[in-house]
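Take a look at this single chain, the form predicted alone, given in structure tokens.
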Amino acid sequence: MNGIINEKLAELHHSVRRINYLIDELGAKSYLEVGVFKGRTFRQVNAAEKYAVDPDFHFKCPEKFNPNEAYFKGMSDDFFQSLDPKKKLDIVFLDGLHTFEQTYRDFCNTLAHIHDESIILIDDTLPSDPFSAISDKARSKGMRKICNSDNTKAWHGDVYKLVFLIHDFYPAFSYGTIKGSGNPQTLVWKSKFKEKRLPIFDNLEIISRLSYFDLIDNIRILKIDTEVNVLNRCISSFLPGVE
């Protein structure tokens, strides 16, 4: 582990930079991206084996067959249903529909295809304001207009609720939320031991109803840190002798 993100990686888009850093440091081979859109991240990820999932790719998928790349046009639920139950993935990037419910389903489906050193990167886990945190994109845009808050078009949805769920109900996983140097994202990996953390809400329904202001009141739960610190904390947990 070199402990820093080199200049070449620093020039890349934040998602590409973070994912390629993990690939380089951990020697990850297989990569799944849910929510590919224009392929900006997917096409620059340096994994040997890549899977792209999106209901509507906004770019022309390669016509020439490539045994190291697979493109699935459809819902992520259908993709996971079709995936070989024995298939294990090294890195999974969840950047699909920006809703708690769908992202949680993607997270649950991912858990069936990871091993002890797999890493899950979840996008959009820290909304920028109350409008950004509205789960419906059209309503988010409409509320901004009504309230004369058109200074940004940011829309993160309510994916942040998944971090609270992981905190309360998945103690076997460690995580950290990256803020700065690009869009906020939460990195999740298996702990070598169960972290001593007590549930905050301990209720699925309460978590599903959390508001942006509940998030701000409990912001420490996201474990926010810099990009380098979160990435290196994750990588360090896989080093021999680290407990």
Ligand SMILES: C[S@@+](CC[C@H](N)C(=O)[O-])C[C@H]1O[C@@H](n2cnc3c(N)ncnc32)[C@H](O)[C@@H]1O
Second form
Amino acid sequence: MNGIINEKLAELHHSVRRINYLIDELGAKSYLEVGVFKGRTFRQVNAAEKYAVDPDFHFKCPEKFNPNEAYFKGMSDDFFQSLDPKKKLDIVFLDGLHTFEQTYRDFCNTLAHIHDESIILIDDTLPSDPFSAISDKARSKGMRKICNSDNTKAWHGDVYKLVFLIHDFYPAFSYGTIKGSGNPQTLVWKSKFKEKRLPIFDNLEIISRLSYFDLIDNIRILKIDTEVNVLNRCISSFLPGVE
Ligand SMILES: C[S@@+](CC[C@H](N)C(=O)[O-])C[C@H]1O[C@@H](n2cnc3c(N)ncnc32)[C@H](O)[C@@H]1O
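Would you generate the structure of this protein in the form predicted together with the ligand, following the form predicted alone above?
All chains and molecules follow, beginning with the one already shown.
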């Protein structure tokens, strides 16, 4: 592990940079991206074996698949349903529908396909304002208009609740939220050691009803840090001898 993001990686879009850094450092081979859109990230990820999932790709998928790439045009639920139960994935990027329920289901489906050193990168975990955090996209847009806050179209939905859920209900996983060098994203990996983490809400219904302001009040739950610190915390937890 060199612990620094080299100049070539630094020029890349934040998701590509983070994912390719993990691939380089961990020798990861298989990559799944849920929600691909124009393929800006997917095309530049340097994994040996890549899976793209989107009901509405905004580019022409290759008619003949590259031997190392597979495109699934459809919802993530259907993709996971079709995936060989024995298939293990090294890196999974969850960037599909920005709702708590869908991203949580994508996370649960992903858990069936990970191994001890797999990594899950979750997008949209830090909404930029209360409008961006509304789970319904049309309502978020409508509320922005009514409140004269439509100088931005940012919509992150309520994916942040998934981080609260991981904190309270998935103690076997470590995580950190990257902020400050491109869009915030949360990186999740299996802990080699038991992290001391006492549940804070300890109630699924309360978590599902949290608001943007509850998020701000409890922002420490996201474990926000710089890109380099979160990536290196994750990578170093896989080094032999690190406990
Ligand atoms: C923010 S874009 C993805 C951007 C892409 N990951 C990138 O880095 O450039 C979100 C995408 O998720 C897709 N999407 C929405 N619902 C989905 C679902 N249930 N399963 C998979 N993809 C979904 C949308 O069609 C859209 O293209």
